[in-house]
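One chain is shown next in structure tokens, namely the form predicted on its own.
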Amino acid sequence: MGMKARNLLDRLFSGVGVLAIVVMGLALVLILAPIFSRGAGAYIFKATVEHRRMLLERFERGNAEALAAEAEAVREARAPVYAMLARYAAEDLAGLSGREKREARQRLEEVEDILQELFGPMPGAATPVLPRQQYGATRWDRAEVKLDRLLYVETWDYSDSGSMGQQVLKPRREEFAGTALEPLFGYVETHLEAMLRPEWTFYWGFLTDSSFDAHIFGGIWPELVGTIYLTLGAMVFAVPLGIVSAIYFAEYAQEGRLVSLLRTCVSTLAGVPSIVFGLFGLAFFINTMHVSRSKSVLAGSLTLGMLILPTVIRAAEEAIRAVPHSYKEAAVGLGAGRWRTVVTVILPAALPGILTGTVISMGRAAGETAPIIFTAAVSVGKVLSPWETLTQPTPALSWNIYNLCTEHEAVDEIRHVQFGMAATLVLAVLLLNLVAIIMRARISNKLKG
């Protein structure tokens, strides 16, 4: 091969690398762009002053006087409204009879549900059981779309036999057309900032208050302790194992079956499906050893640990064959064992491989949904206590993420705690990987200092 075809190799090599790199960087920025400007919508948004009554009553947050005289403001506002409301049912209403009567009853209702989802309960009603129905709207932009649903009604157009109908707003007012209630609606577009006095807030709650009401109101506390405690305990089991065996395959191991065999085992472990490991460690952990009685945070670290542990195999035996054949014969020229040269010196040599591995199965065990559904998730619950987490099951930000975005009756009224829990995940884990790299680099420059 000539030297101007290795040149245009090279060349060409070159250019797919960066390619790639700039690939790589371009699906990054798509995929955690929507992560991140979503998800700063559960720390920074405008509070209603719902919001700001809701963190008073439940957690003795803000500044009684002032939501007081607030609150005295709002009422004023509202009064209009529930006139109209009262005026319509004394006048309007009662002048009905029969079919026209219960109909108007019903359209009644539906505008009487949609203002307590925007104001709460009505003036001299009973208060409700459930938190999410003793408050209106507590962020604008949920009221925004509140106030579209109280001044239209989606209807469907069939008039086309060639499609399956279109959808059509129309506007409610015309429902209550020539009554005492009609102006409402347009009163309540126009009033609708001072009757819930929105303000830009940053909630740092979102990040250490509990939720209640299923993730209606509060923060994700629990859920992020328990993802530090089960990551926490993944790498207290597969860490100080995983160097262990790495030492084995790498110091001690001859080469034979026996230790081909382990080797593919190890390697087969890494390709093993994570489902399969957390039924592995709801029958092996929990049904068979009995380390707790059901799901607890000691049963899924188990779990989790050994879906990392060949990952941690790995890094940790790349690491120690990657030291310099020399520091051994040096120290075993000065007269050290096997033992002491491994722990003195090809270890400490070793470490910033070791600990790039480490961190990044931390990332791994932080992310993981499918080991710990059997093992140890729930998808609400309290802040555990250390010695809790060896009988107790604790929430997960991995899992409820899961949880919120599938199973949850009121889906859409928390996409921002869905987004707000996958941001606080990606940015645990790109902090990790930032941690690993500077304690790498500050480990490496000590050792050739």
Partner chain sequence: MSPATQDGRTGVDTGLGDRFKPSNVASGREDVPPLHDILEQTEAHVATRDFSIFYRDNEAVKKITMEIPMRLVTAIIGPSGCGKSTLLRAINRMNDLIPGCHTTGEMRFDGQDIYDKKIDVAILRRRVGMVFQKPNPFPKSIYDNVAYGPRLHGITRHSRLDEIVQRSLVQAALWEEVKDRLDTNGLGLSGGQQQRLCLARALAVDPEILLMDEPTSALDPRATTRIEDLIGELRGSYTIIIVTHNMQQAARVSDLTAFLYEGVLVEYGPTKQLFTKPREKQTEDYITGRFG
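All of these numbers come straight from a predicted model, not from anything done at the bench. Positions refer to the first chain, counted from 1. So that the term is clear: the rigid core is the largest set of C-alpha atoms that superpose within 1.5 Å between two forms. Compared with the form predicted in complex with the partner chain:
A displacement of 2 angstroms or greater separates the C-alpha positions of Thr341 between the two forms, with the rigid core held in common. Here Arg321 counts as shifted, since its C-alpha moves by at least 2 Å between the two forms after the core is aligned. Here Gly256 counts as shifted, since its C-alpha moves by at least 2 Å between the two forms after the core is aligned.
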Second form
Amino acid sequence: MGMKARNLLDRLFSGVGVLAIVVMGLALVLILAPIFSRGAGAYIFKATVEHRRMLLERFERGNAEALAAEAEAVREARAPVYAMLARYAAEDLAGLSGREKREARQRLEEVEDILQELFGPMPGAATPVLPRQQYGATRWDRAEVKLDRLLYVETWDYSDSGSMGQQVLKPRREEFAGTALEPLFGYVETHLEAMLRPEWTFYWGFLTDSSFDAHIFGGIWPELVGTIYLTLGAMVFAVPLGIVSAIYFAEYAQEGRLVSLLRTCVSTLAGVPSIVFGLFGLAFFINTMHVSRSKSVLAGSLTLGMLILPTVIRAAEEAIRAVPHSYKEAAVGLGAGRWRTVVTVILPAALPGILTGTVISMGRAAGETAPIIFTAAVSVGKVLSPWETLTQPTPALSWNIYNLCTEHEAVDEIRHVQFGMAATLVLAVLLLNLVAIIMRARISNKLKG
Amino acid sequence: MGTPRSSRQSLVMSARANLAAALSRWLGNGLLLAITSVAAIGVLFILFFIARDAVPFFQLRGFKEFFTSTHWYPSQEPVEFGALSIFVGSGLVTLGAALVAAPLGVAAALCLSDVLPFGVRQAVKPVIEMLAAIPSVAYGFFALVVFAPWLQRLGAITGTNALNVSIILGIMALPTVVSVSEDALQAVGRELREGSYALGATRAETLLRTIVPAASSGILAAVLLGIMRALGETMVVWMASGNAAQIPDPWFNFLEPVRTLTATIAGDMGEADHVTGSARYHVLFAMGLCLLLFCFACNLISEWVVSIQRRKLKGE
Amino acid sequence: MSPATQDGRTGVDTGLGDRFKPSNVASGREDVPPLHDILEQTEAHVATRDFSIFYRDNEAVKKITMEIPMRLVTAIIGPSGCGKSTLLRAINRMNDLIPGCHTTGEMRFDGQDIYDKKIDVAILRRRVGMVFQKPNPFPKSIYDNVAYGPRLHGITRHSRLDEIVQRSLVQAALWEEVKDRLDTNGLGLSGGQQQRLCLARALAVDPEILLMDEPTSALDPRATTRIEDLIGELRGSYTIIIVTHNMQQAARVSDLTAFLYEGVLVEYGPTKQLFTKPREKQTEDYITGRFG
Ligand SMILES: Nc1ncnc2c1ncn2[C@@H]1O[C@H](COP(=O)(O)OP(=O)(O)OP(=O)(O)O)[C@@H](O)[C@H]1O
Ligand SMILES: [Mg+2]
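Having seen the form predicted on its own, could you now give me the structure of the form predicted in complex with the partner chain?
All chains and molecules follow, beginning with the one already shown.
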């Protein structure tokens, strides 16, 4: 082969490698960008007057007087809408009969439903039972979607049987041409801002509020607390056990059959699929040991603890082995026994390394879902007190992300909650890893002197 | 200079002190070993308890139906527990993930260990760490809510299919593949590289003819570990594979929805839990047992393969 | 020789202190008594007989028989890998840390066979202190470094600890430099200071023997001089056994010198004599720099 061809091949080869890394980086960006950008929408968004009303009534936050003034302004802006509805009912609907009347009433009800979703209950109507019907659109982006639904009727055109149906949008105004309701659509379109008064808001309560009505309102506090409980619980089980095991492996074990068997066991444990941990947690901790009657934070923590145990052991052992031999010699030279040496010299010196590994496994425990499905997680629940964790299941960020985007009745209504939850979880986990990375860098700097 | 000394401690321990010291050393060692064993024996516990609940299924329904039939109707009378299509689904997405992760991961590892300058390498490390750290449910959420609509817009009938899951699982397996194979490549050492360069080989030739063959077993182990991760992953496949218990037609049609072992366990336990003791409950443990055994096998093979490389590098 | 007859030892009352001051040896006075005279006049503090040390099957120290006198400075020299460190570390059983390391023959300290099963290694190491080649202070404060040993052996009273820390640092000639920053990290000191800190740490448990394995090889010339001066000051109060690669150092600081070659004790005698009139050809070759 000529030199040129060989060099070209060499370039090509390097190019492929670099490409692979670029793809990896791109994948990371492509995954994180939508999660973070749309997740931020759960915290920062244009909130309407309905949002402020909800906050005041449910969480007693906000300025009651300002809100009253706002409500007055909004009522004025909305009044023409309700007047038009009333006129339509009185003038146009009254003039119809039979099937025509039924159809017209149906069309009217559709309009009324959408208006209710936008502005909340009609004036004078009884307060609905479901919270989601007590408030209009709390977010401006949702309000715009609903406005679209108000302005256009969505139909499907199946005339071309060869392909899938085509979506056709028809102005709803045409359905009411010539009636008292016809001006309503134009009016709502132009006056929506006045009727909802959107304002850019930083809703920190998303993190610290409980949710109600199946996450349609409120925040993710119970989920967050549940995740914290589960994670800390897992650490409580895994860290002491893991450190002791690491001490044994690094300082005490004489390499032999038994020790290599134990090592194989630990590394095999690291390869067990997380869902199998879940099954095991159910079969062992709940059905055999009866640590709790059914799912509980305790059972989930134990399961997660087992899951992260190999990671903790490996990190701690590595940290202990990285402690300079000279420290140990110095301590032993002064007459310290093995255990004293470990406790007074080796562990303190290995502590930052152990912490790094611990923090990384904390991130892992916080993000795992499969092991807690059968052992700890429920979809809806309140914030538990510490002793309730021994017996009660809890919602958790990871489980609720799954739950809200697959099993929720109004998946599209709460996209922002799903993204907000996902972003919060990912951010928390990445922050934990960042802490670990910084800690590790500082350790290696220190070892370099 | 010099200080008066208190009376010298005798070097010789009394018989009692000797016994006490020996005893406490022995006890301490025993205690440590016991605690470590608890940690290590966990895996045997898992095997035992999964197997204990899996055996009743095979007693109730035998082996043939489970492994050879594609009729999966666990909740309709008459119940049928043919899991073949589920095994195929698991295999298919794992194969897809391996096809994504293996070439990308090995190429990236080669690039990291031999092509990129040190500074760039330090910058790439956090990318890999972040990919590894993102929780699986977040990957699943992305696959379902963001990636599936993209695929659909590109013309797939449904976005939740084997292709979607394979790509995402491949990305999830990448960090494992990259870091383990990079370790293997680094372990080959400078001498071999310099020897090859000294003979006038280009970088590509050095890597492909000398380094990769020397590190091949480590790279194989890396791919195996990546496969293990993909096979054992639950949330992504549960959320974004479509969960249709059917063998795609033809079998490699990645655009069809599939159903995997992990997703079946996760999805069915909610209902099966109420009927503890029925075949419906135990079949999920049977699936867990299959997963577990496969992962054990992968793990042992990869450890064995790595130990072979280590011996080879030491010089047989 | 009976074990430990004297208790309150001081620098000069050995009767040998002045006559064997290192400076005397180096100054070239001819009246150096032969080894057996020295050993006659002072007790042997450490004595070995047919003592061998193995790393698994590899015999690193071969059948050494020697007596190391009390309160003098004994140097061990020899080419790299000849087993100096191994022999030194055997005296306080540091080799126990190395898996596969075992010994035959006997090594007596104060008349007691220290490889006996009944020996309390903690007490042995307390009485036989060690300073290592590279300064290895703990990543703790200066105070905690020095107090580590006393605490280990059960001293917890603050006033007592303060007293020990101060005495040890004074003895190691470090007190003046660090007395205002006892709570700063020991790793923040310079190399020479760190080594003196390690010396203070070893002195704090009040040992009888100080083992030093090339204590100055990681230090610059000035720090080296300080350590050598210190050895001169401690001589007479402690039995000091020092491994060194530096022949001038051995000549400067030691009373007796042992030359080890491939694990065998080739020659052992008063330093002055060994450096001026070596009996063995190998010794001569080594000290004149013909090999090693
Ligand atoms: N931990 C060990 N395991 C096995 N062999 C060892 C170990 N330490 C030392 N040896 C061997 O024992 C012999 C003596 O080593 P030792 O360290 O005592 O030499 P030394 O005289 O102190 O050398 P240096 O002057 O380089 O410090 C050497 O051949 C060495 O290879
Ligand atoms: Mg040495």
